[in-house]
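Single chain ahead, written as C-alpha coordinates, the form predicted on its own.
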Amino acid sequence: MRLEKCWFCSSTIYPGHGIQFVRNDAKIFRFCRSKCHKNFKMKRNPRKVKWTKAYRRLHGKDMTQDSTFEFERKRNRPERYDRNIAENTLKAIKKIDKIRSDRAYDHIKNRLKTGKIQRQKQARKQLEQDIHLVKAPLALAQDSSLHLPKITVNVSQTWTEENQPMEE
(Lines of atoms letter the chains of each structure in order from A and count residues from 1; the text may use other names and numbers.)
(Lines give C-alpha, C1' and ligand atoms only; values in the text may rest on other atoms or scores of the structure.)
Protein backbone atom coordinates (compact mmCIF):
# COMPACT_ATOMS: atom_id res chain seq x y z
CA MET A 1 0.00 0.00 0.00
CA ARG A 2 1.58 3.24 -1.13
CA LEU A 3 0.72 6.53 0.57
CA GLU A 4 1.26 9.53 -1.66
CA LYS A 5 1.64 13.21 -0.76
CA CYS A 6 -0.62 15.92 -2.13
CA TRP A 7 1.29 18.19 -4.50
CA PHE A 8 -0.43 21.34 -3.19
CA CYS A 9 -0.87 20.93 0.56
CA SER A 10 1.50 18.01 1.33
CA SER A 11 -1.11 15.97 3.19
CA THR A 12 -1.25 12.18 2.90
CA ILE A 13 -3.33 10.63 0.12
CA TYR A 14 -4.54 7.12 0.84
CA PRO A 15 -5.17 4.59 -1.94
CA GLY A 16 -8.46 5.15 -3.74
CA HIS A 17 -8.67 8.79 -2.66
CA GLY A 18 -7.86 12.08 -4.32
CA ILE A 19 -7.42 13.28 -7.87
CA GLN A 20 -4.54 12.64 -10.25
CA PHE A 21 -3.71 15.18 -12.94
CA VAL A 22 -1.29 14.31 -15.75
CA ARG A 23 0.16 17.22 -17.71
CA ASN A 24 1.11 17.04 -21.42
CA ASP A 25 4.78 16.51 -20.53
CA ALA A 26 3.76 13.38 -18.52
CA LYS A 27 4.34 15.04 -15.12
CA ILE A 28 1.94 13.61 -12.55
CA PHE A 29 0.29 15.81 -9.91
CA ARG A 30 -1.68 14.17 -7.13
CA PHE A 31 -4.20 16.10 -5.03
CA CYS A 32 -5.90 15.01 -1.82
CA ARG A 33 -9.19 16.83 -2.50
CA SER A 34 -10.87 19.12 -4.98
CA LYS A 35 -9.86 22.18 -2.94
CA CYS A 36 -6.18 21.53 -3.74
CA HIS A 37 -6.95 20.67 -7.37
CA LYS A 38 -8.92 23.90 -7.89
CA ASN A 39 -6.17 25.99 -6.31
CA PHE A 40 -3.64 24.34 -8.61
CA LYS A 41 -5.81 25.10 -11.66
CA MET A 42 -6.07 28.73 -10.50
CA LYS A 43 -2.23 28.76 -10.55
CA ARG A 44 -1.94 29.65 -6.87
CA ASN A 45 1.40 29.32 -5.15
CA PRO A 46 1.19 26.88 -2.19
CA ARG A 47 3.82 28.96 -0.35
CA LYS A 48 1.40 31.91 -0.29
CA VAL A 49 -1.73 29.99 0.77
CA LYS A 50 -1.86 29.97 4.58
CA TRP A 51 -3.32 26.51 5.16
CA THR A 52 -0.64 24.59 3.24
CA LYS A 53 2.38 22.82 4.68
CA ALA A 54 4.72 24.84 2.44
CA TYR A 55 3.43 28.13 3.91
CA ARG A 56 3.75 26.85 7.47
CA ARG A 57 7.31 25.68 6.93
CA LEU A 58 8.33 28.86 5.11
CA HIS A 59 7.01 31.08 7.92
CA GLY A 60 8.49 29.02 10.79
CA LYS A 61 5.22 27.52 11.99
CA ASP A 62 6.33 23.90 11.42
CA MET A 63 9.70 22.21 11.79
CA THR A 64 11.73 22.12 8.59
CA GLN A 65 14.99 20.44 9.56
CA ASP A 66 14.75 17.25 11.60
CA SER A 67 16.50 13.91 11.23
CA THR A 68 13.21 12.05 11.79
CA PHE A 69 11.95 13.29 8.40
CA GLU A 70 14.55 11.09 6.69
CA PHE A 71 12.45 8.00 7.48
CA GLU A 72 9.46 9.35 5.53
CA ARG A 73 11.37 9.78 2.28
CA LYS A 74 10.21 7.71 -0.66
CA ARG A 75 12.50 4.84 -1.65
CA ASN A 76 11.88 3.31 -5.06
CA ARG A 77 14.38 0.47 -4.65
CA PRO A 78 12.73 -2.67 -3.25
CA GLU A 79 14.51 -4.29 -0.31
CA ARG A 80 14.86 -7.99 0.29
CA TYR A 81 12.58 -9.10 3.13
CA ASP A 82 14.32 -10.07 6.33
CA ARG A 83 12.30 -10.93 9.42
CA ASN A 84 14.83 -9.49 11.90
CA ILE A 85 15.14 -6.21 10.00
CA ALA A 86 11.34 -5.89 9.76
CA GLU A 87 11.00 -6.53 13.51
CA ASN A 88 13.69 -3.97 14.37
CA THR A 89 12.12 -1.46 12.00
CA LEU A 90 8.72 -1.77 13.67
CA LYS A 91 10.33 -1.20 17.08
CA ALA A 92 12.25 1.80 15.74
CA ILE A 93 9.09 3.35 14.26
CA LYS A 94 7.57 3.71 17.74
CA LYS A 95 10.73 5.37 19.08
CA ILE A 96 10.95 7.69 16.09
CA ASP A 97 7.31 8.76 16.48
CA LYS A 98 7.93 9.56 20.15
CA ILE A 99 11.06 11.56 19.32
CA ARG A 100 9.25 13.43 16.54
CA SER A 101 6.29 14.34 18.76
CA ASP A 102 8.63 15.54 21.54
CA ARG A 103 10.59 17.70 19.11
CA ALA A 104 7.39 19.13 17.64
CA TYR A 105 6.17 19.97 21.16
CA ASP A 106 9.47 21.73 21.94
CA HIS A 107 9.30 23.63 18.64
CA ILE A 108 5.78 24.89 19.38
CA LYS A 109 6.75 25.77 22.95
CA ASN A 110 9.75 27.83 21.76
CA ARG A 111 7.63 29.51 19.08
CA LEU A 112 4.99 30.58 21.62
CA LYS A 113 7.61 31.77 24.12
CA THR A 114 8.13 35.06 22.25
CA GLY A 115 4.42 35.90 22.47
CA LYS A 116 4.47 35.22 26.21
CA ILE A 117 7.42 37.56 26.68
CA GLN A 118 5.67 40.28 24.66
CA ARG A 119 2.51 39.94 26.74
CA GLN A 120 4.55 40.25 29.95
CA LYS A 121 6.27 43.39 28.63
CA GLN A 122 2.89 44.93 27.76
CA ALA A 123 1.54 44.10 31.21
CA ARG A 124 4.57 45.69 32.90
CA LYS A 125 4.26 48.80 30.75
CA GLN A 126 0.55 49.15 31.54
CA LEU A 127 1.23 48.67 35.25
CA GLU A 128 3.90 51.38 35.20
CA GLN A 129 1.53 53.79 33.43
CA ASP A 130 -1.43 53.08 35.72
CA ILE A 131 0.41 52.62 39.03
CA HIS A 132 -1.59 55.46 40.54
CA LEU A 133 -4.70 53.27 40.32
CA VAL A 134 -3.11 50.50 42.37
CA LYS A 135 -2.56 50.91 46.11
CA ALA A 136 -0.81 48.41 48.32
CA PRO A 137 -2.92 46.84 51.11
CA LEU A 138 -0.33 47.90 53.70
CA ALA A 139 -0.66 51.52 52.59
CA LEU A 140 -4.43 51.28 52.96
CA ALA A 141 -4.11 49.95 56.51
CA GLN A 142 -1.69 52.69 57.59
CA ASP A 143 -3.37 55.67 55.96
CA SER A 144 -6.70 56.42 57.64
CA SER A 145 -7.61 59.10 55.09
CA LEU A 146 -8.19 56.39 52.47
CA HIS A 147 -11.02 54.81 54.50
CA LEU A 148 -14.56 56.07 54.66
CA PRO A 149 -15.67 56.93 58.21
CA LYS A 150 -17.94 54.38 59.83
CA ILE A 151 -21.37 55.76 60.67
CA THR A 152 -23.78 54.02 62.99
CA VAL A 153 -27.44 54.53 62.34
CA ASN A 154 -30.17 53.70 64.84
CA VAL A 155 -33.40 52.75 63.22
CA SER A 156 -36.57 52.84 65.23
CA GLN A 157 -39.62 51.25 63.74
CA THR A 158 -43.08 52.11 64.86
CA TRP A 159 -45.88 49.76 64.07
CA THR A 160 -48.52 51.32 61.96
CA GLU A 161 -51.37 49.80 60.04
CA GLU A 162 -49.33 50.01 56.83
CA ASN A 163 -46.34 47.92 57.92
CA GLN A 164 -48.04 45.43 60.24
CA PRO A 165 -47.97 41.80 59.16
CA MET A 166 -51.14 40.74 57.39
CA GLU A 167 -53.58 38.43 59.02
CA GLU A 168 -55.71 36.00 57.14
The other form holds:
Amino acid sequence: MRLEKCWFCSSTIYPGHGIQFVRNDAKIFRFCRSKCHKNFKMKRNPRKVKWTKAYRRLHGKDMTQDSTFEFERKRNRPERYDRNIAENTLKAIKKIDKIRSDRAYDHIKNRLKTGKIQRQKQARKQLEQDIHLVKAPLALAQDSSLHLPKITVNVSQTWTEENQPMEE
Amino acid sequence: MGGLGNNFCNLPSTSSEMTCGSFLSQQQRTFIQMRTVLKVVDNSGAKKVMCIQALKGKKGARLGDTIIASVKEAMPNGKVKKGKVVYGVVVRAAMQRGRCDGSEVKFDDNAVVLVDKQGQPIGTRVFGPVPHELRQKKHVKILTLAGHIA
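Show the form predicted in complex with the partner chain, please, because up to now only the form predicted on its own has appeared in this conversation.
Complete assembly follows, chain above in first position.
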Protein backbone atom coordinates (compact mmCIF):
# COMPACT_ATOMS: atom_id res chain seq x y z
CA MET A 1 0.00 0.00 0.00
CA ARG A 2 1.35 3.36 -0.88
CA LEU A 3 -0.04 6.81 -0.18
CA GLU A 4 0.10 8.77 -3.40
CA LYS A 5 -0.09 12.48 -4.06
CA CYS A 6 -2.81 14.03 -6.17
CA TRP A 7 -1.37 15.41 -9.36
CA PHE A 8 -3.47 18.53 -9.23
CA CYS A 9 -3.73 19.61 -5.62
CA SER A 10 -0.84 17.60 -4.07
CA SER A 11 -2.92 16.21 -1.27
CA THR A 12 -2.45 12.59 -0.16
CA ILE A 13 -4.64 9.97 -1.80
CA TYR A 14 -5.62 7.25 0.63
CA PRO A 15 -6.50 3.72 -0.56
CA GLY A 16 -9.95 3.48 -2.03
CA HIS A 17 -10.12 7.07 -3.15
CA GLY A 18 -9.68 8.80 -6.42
CA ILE A 19 -9.16 8.00 -10.05
CA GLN A 20 -5.97 7.10 -11.85
CA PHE A 21 -5.70 8.21 -15.47
CA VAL A 22 -3.11 6.53 -17.67
CA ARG A 23 -2.17 8.52 -20.73
CA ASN A 24 -0.96 6.78 -23.88
CA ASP A 25 2.62 7.83 -23.21
CA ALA A 26 2.35 5.75 -20.02
CA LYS A 27 2.33 8.77 -17.70
CA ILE A 28 0.00 8.16 -14.78
CA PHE A 29 -2.04 11.00 -13.30
CA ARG A 30 -3.63 10.37 -9.95
CA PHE A 31 -6.44 12.52 -8.63
CA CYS A 32 -7.77 12.65 -5.12
CA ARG A 33 -11.30 13.61 -6.03
CA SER A 34 -13.44 14.54 -8.99
CA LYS A 35 -12.80 18.24 -8.43
CA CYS A 36 -9.13 17.81 -9.31
CA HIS A 37 -10.00 15.39 -12.09
CA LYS A 38 -12.42 17.81 -13.72
CA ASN A 39 -9.96 20.66 -13.47
CA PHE A 40 -7.42 18.46 -15.20
CA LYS A 41 -9.86 17.62 -17.98
CA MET A 42 -10.42 21.36 -18.41
CA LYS A 43 -6.67 21.59 -19.01
CA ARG A 44 -6.11 23.97 -16.14
CA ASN A 45 -2.59 24.52 -14.97
CA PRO A 46 -2.32 23.70 -11.24
CA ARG A 47 0.33 26.37 -10.87
CA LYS A 48 -2.29 28.96 -11.70
CA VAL A 49 -5.15 27.62 -9.63
CA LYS A 50 -5.11 29.39 -6.30
CA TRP A 51 -6.11 26.60 -3.92
CA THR A 52 -3.52 24.04 -5.01
CA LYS A 53 -0.28 23.34 -3.20
CA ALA A 54 1.63 23.95 -6.43
CA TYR A 55 0.37 27.54 -6.60
CA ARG A 56 1.00 28.17 -2.91
CA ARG A 57 4.54 26.89 -3.04
CA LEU A 58 5.29 28.76 -6.24
CA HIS A 59 4.03 32.06 -4.84
CA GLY A 60 5.74 31.67 -1.48
CA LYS A 61 2.55 31.27 0.52
CA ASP A 62 3.63 27.94 1.99
CA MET A 63 6.98 26.64 3.19
CA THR A 64 9.09 25.24 0.36
CA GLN A 65 12.45 24.18 1.73
CA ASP A 66 12.70 22.32 4.97
CA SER A 67 14.64 19.36 6.27
CA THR A 68 11.41 17.63 7.34
CA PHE A 69 10.52 17.17 3.66
CA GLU A 70 13.47 14.81 3.25
CA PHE A 71 11.67 12.19 5.29
CA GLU A 72 8.82 12.05 2.82
CA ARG A 73 10.90 11.32 -0.24
CA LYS A 74 9.67 8.45 -2.40
CA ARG A 75 11.78 5.37 -1.88
CA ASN A 76 11.46 2.42 -4.22
CA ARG A 77 13.52 -0.09 -2.27
CA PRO A 78 11.34 -2.24 -0.01
CA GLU A 79 12.70 -2.57 3.50
CA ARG A 80 12.94 -5.86 5.33
CA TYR A 81 10.45 -5.83 8.14
CA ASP A 82 11.97 -5.23 11.55
CA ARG A 83 9.68 -4.71 14.47
CA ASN A 84 11.89 -2.19 16.23
CA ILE A 85 12.42 -0.13 13.13
CA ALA A 86 8.70 -0.17 12.39
CA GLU A 87 7.87 0.95 15.91
CA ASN A 88 10.45 3.74 15.90
CA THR A 89 9.29 4.88 12.47
CA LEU A 90 5.73 5.22 13.68
CA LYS A 91 6.83 7.31 16.64
CA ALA A 92 9.06 9.41 14.42
CA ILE A 93 6.26 10.04 11.93
CA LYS A 94 4.17 11.64 14.63
CA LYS A 95 6.98 13.84 15.87
CA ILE A 96 8.11 14.89 12.40
CA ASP A 97 4.55 15.71 11.44
CA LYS A 98 4.18 17.95 14.45
CA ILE A 99 7.47 19.72 13.75
CA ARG A 100 6.59 20.24 10.12
CA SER A 101 3.14 21.65 10.82
CA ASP A 102 4.56 23.99 13.49
CA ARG A 103 7.16 25.27 11.08
CA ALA A 104 4.56 25.73 8.35
CA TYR A 105 2.36 27.65 10.77
CA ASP A 106 5.26 29.91 11.76
CA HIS A 107 6.03 30.54 8.13
CA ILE A 108 2.47 31.69 7.48
CA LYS A 109 2.39 33.76 10.65
CA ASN A 110 5.59 35.54 9.63
CA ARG A 111 4.18 36.22 6.23
CA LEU A 112 1.03 37.75 7.68
CA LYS A 113 2.87 39.77 10.33
CA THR A 114 3.44 42.86 8.21
CA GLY A 115 -0.24 43.04 7.32
CA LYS A 116 -1.22 42.77 10.95
CA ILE A 117 1.13 45.58 12.01
CA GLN A 118 -0.15 47.78 9.21
CA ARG A 119 -3.77 47.19 10.21
CA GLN A 120 -3.01 48.03 13.84
CA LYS A 121 -1.30 51.28 12.82
CA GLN A 122 -4.26 52.27 10.68
CA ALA A 123 -6.67 51.48 13.49
CA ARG A 124 -4.69 53.58 15.95
CA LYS A 125 -4.60 56.51 13.54
CA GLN A 126 -8.33 56.30 12.97
CA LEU A 127 -8.96 56.21 16.70
CA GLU A 128 -6.89 59.30 17.30
CA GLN A 129 -8.61 61.22 14.52
CA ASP A 130 -12.19 60.21 15.18
CA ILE A 131 -12.32 59.84 18.94
CA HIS A 132 -14.67 62.83 19.05
CA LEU A 133 -17.38 60.65 17.49
CA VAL A 134 -17.68 58.45 20.54
CA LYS A 135 -16.28 60.46 23.42
CA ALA A 136 -17.59 63.80 24.57
CA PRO A 137 -14.99 66.61 24.39
CA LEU A 138 -15.57 67.34 28.06
CA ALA A 139 -14.63 63.79 29.00
CA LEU A 140 -11.68 64.04 26.62
CA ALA A 141 -10.46 67.14 28.37
CA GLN A 142 -10.66 65.38 31.72
CA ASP A 143 -8.68 62.28 30.73
CA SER A 144 -7.00 62.31 27.36
CA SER A 145 -6.65 58.55 26.95
CA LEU A 146 -8.38 56.86 24.02
CA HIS A 147 -10.58 54.64 26.19
CA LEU A 148 -14.26 55.33 26.74
CA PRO A 149 -15.21 56.31 30.33
CA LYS A 150 -16.80 53.61 32.47
CA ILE A 151 -20.46 54.18 33.18
CA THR A 152 -22.24 52.51 36.11
CA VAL A 153 -25.98 51.99 35.76
CA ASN A 154 -28.21 51.59 38.83
CA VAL A 155 -30.94 49.07 38.33
CA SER A 156 -34.11 50.20 40.11
CA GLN A 157 -36.45 47.29 39.49
CA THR A 158 -35.57 44.06 41.28
CA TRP A 159 -36.20 40.71 39.69
CA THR A 160 -38.96 39.14 41.76
CA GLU A 161 -41.52 36.41 41.25
CA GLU A 162 -44.43 38.84 40.81
CA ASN A 163 -42.69 41.00 38.20
CA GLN A 164 -41.99 38.14 35.80
CA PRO A 165 -44.22 38.09 32.73
CA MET A 166 -46.58 35.18 32.30
CA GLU A 167 -44.91 32.49 30.32
CA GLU A 168 -47.00 30.83 27.74
CA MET B 1 5.46 16.83 -3.73
CA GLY B 2 3.69 15.77 -6.90
CA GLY B 3 2.50 19.24 -7.72
CA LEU B 4 5.95 20.83 -7.90
CA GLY B 5 7.55 18.16 -10.03
CA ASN B 6 4.91 18.22 -12.72
CA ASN B 7 5.92 19.30 -16.12
CA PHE B 8 2.91 20.91 -17.64
CA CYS B 9 4.46 21.45 -21.05
CA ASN B 10 3.20 18.01 -22.11
CA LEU B 11 -0.39 19.20 -22.33
CA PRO B 12 -1.13 22.05 -24.71
CA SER B 13 -2.26 25.10 -22.84
CA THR B 14 -5.39 26.43 -24.42
CA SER B 15 -6.04 30.10 -24.20
CA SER B 16 -9.65 29.38 -25.01
CA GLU B 17 -12.97 28.92 -23.70
CA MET B 18 -14.51 27.34 -20.73
CA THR B 19 -17.51 26.39 -22.81
CA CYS B 20 -15.59 24.03 -25.06
CA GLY B 21 -13.92 22.44 -22.03
CA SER B 22 -17.09 21.91 -20.08
CA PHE B 23 -18.73 20.27 -23.07
CA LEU B 24 -15.88 17.82 -23.44
CA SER B 25 -15.57 16.94 -19.79
CA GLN B 26 -19.15 15.78 -19.55
CA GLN B 27 -18.56 12.83 -21.85
CA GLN B 28 -19.84 9.71 -20.18
CA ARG B 29 -17.68 6.73 -21.01
CA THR B 30 -19.44 3.40 -21.41
CA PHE B 31 -18.85 -0.19 -22.37
CA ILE B 32 -17.39 -1.50 -25.57
CA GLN B 33 -20.30 -2.87 -27.54
CA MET B 34 -21.34 -3.73 -31.07
CA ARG B 35 -20.11 -1.17 -33.62
CA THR B 36 -17.43 0.23 -31.32
CA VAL B 37 -14.29 0.98 -33.26
CA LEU B 38 -11.10 0.17 -31.42
CA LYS B 39 -7.48 0.79 -32.12
CA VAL B 40 -5.19 -2.18 -32.59
CA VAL B 41 -1.95 -1.87 -30.67
CA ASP B 42 0.06 -4.81 -31.84
CA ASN B 43 1.92 -5.57 -35.04
CA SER B 44 -0.52 -8.13 -36.38
CA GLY B 45 -1.30 -5.94 -39.39
CA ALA B 46 -4.71 -4.58 -38.49
CA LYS B 47 -5.16 -0.92 -37.63
CA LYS B 48 -8.79 -0.55 -36.67
CA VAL B 49 -11.35 -3.16 -35.72
CA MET B 50 -15.04 -2.86 -35.08
CA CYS B 51 -16.50 -4.87 -32.24
CA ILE B 52 -19.28 -7.19 -33.30
CA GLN B 53 -19.79 -9.06 -30.06
CA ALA B 54 -18.63 -8.71 -26.49
CA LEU B 55 -18.18 -12.17 -24.99
CA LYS B 56 -19.29 -11.99 -21.37
CA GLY B 57 -21.26 -9.05 -20.19
CA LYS B 58 -24.76 -8.05 -21.10
CA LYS B 59 -23.99 -4.39 -21.50
CA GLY B 60 -20.67 -4.77 -23.21
CA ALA B 61 -17.00 -5.40 -22.74
CA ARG B 62 -14.71 -3.62 -20.33
CA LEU B 63 -11.02 -3.49 -19.63
CA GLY B 64 -9.51 -6.94 -19.85
CA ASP B 65 -12.44 -8.66 -21.58
CA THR B 66 -12.35 -10.49 -24.90
CA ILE B 67 -14.38 -9.38 -27.89
CA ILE B 68 -15.10 -10.62 -31.39
CA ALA B 69 -14.28 -7.97 -33.92
CA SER B 70 -14.18 -7.37 -37.65
CA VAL B 71 -11.09 -5.80 -39.16
CA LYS B 72 -12.01 -2.51 -40.77
CA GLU B 73 -8.60 -1.14 -41.62
CA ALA B 74 -5.37 -3.04 -42.11
CA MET B 75 -1.81 -2.60 -43.24
CA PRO B 76 -1.22 -3.85 -46.80
CA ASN B 77 1.03 -6.75 -45.83
CA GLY B 78 0.07 -8.13 -42.48
CA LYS B 79 -1.09 -11.32 -40.89
CA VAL B 80 -4.72 -10.20 -40.88
CA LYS B 81 -6.59 -8.70 -43.78
CA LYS B 82 -9.52 -6.33 -43.97
CA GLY B 83 -12.87 -7.99 -43.41
CA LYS B 84 -11.54 -10.82 -41.27
CA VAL B 85 -13.33 -11.74 -38.08
CA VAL B 86 -10.93 -11.94 -35.16
CA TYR B 87 -10.87 -12.20 -31.39
CA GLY B 88 -9.33 -9.43 -29.35
CA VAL B 89 -8.48 -8.56 -25.76
CA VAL B 90 -9.30 -5.05 -24.61
CA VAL B 91 -6.11 -3.59 -23.17
CA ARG B 92 -7.14 0.05 -22.84
CA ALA B 93 -10.60 1.34 -22.17
CA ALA B 94 -11.77 4.90 -21.71
CA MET B 95 -14.31 3.69 -19.16
CA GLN B 96 -12.93 3.48 -15.66
CA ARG B 97 -12.50 0.08 -14.11
CA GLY B 98 -12.46 -0.49 -10.39
CA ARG B 99 -9.37 -2.02 -8.87
CA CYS B 100 -9.42 -4.33 -5.88
CA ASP B 101 -7.95 -1.64 -3.61
CA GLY B 102 -10.93 0.61 -4.31
CA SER B 103 -9.36 3.05 -6.74
CA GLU B 104 -10.28 3.35 -10.42
CA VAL B 105 -8.19 3.39 -13.58
CA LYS B 106 -9.00 4.76 -16.94
CA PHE B 107 -7.06 5.18 -20.15
CA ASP B 108 -7.08 7.67 -22.95
CA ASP B 109 -8.57 5.50 -25.69
CA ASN B 110 -10.02 2.09 -26.51
CA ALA B 111 -7.45 -0.40 -27.72
CA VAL B 112 -7.28 -4.13 -28.41
CA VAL B 113 -4.65 -6.76 -28.94
CA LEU B 114 -5.71 -9.40 -31.47
CA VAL B 115 -5.62 -12.96 -30.19
CA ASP B 116 -6.58 -16.35 -31.56
CA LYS B 117 -9.25 -18.63 -30.17
CA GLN B 118 -6.90 -19.98 -27.50
CA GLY B 119 -6.01 -16.50 -26.26
CA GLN B 120 -2.48 -16.29 -27.64
CA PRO B 121 -1.65 -12.96 -29.26
CA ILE B 122 -1.26 -12.99 -33.04
CA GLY B 123 1.31 -10.17 -33.12
CA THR B 124 4.73 -10.10 -31.55
CA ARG B 125 4.80 -6.61 -30.06
CA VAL B 126 2.41 -4.53 -28.03
CA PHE B 127 2.54 -0.74 -28.00
CA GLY B 128 1.55 1.60 -25.21
CA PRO B 129 0.67 0.91 -21.58
CA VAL B 130 -1.41 -2.10 -20.52
CA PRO B 131 -3.12 -2.65 -17.19
CA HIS B 132 -2.15 -5.41 -14.84
CA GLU B 133 -5.75 -6.57 -14.75
CA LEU B 134 -4.67 -8.84 -17.60
CA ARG B 135 -2.73 -11.01 -15.19
CA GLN B 136 -5.87 -12.04 -13.42
CA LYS B 137 -7.52 -12.78 -16.74
CA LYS B 138 -4.62 -15.07 -17.59
CA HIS B 139 -3.30 -12.98 -20.53
CA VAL B 140 0.26 -13.30 -19.31
CA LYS B 141 1.68 -13.42 -22.82
CA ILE B 142 0.39 -9.93 -23.58
CA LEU B 143 1.90 -8.63 -20.34
CA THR B 144 5.30 -9.99 -21.28
CA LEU B 145 5.13 -8.32 -24.68
CA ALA B 146 4.05 -5.00 -23.22
CA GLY B 147 6.35 -2.01 -22.83
CA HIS B 148 4.67 -0.40 -19.85
CA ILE B 149 2.39 -1.99 -17.33
CA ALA B 150 0.01 0.50 -15.76
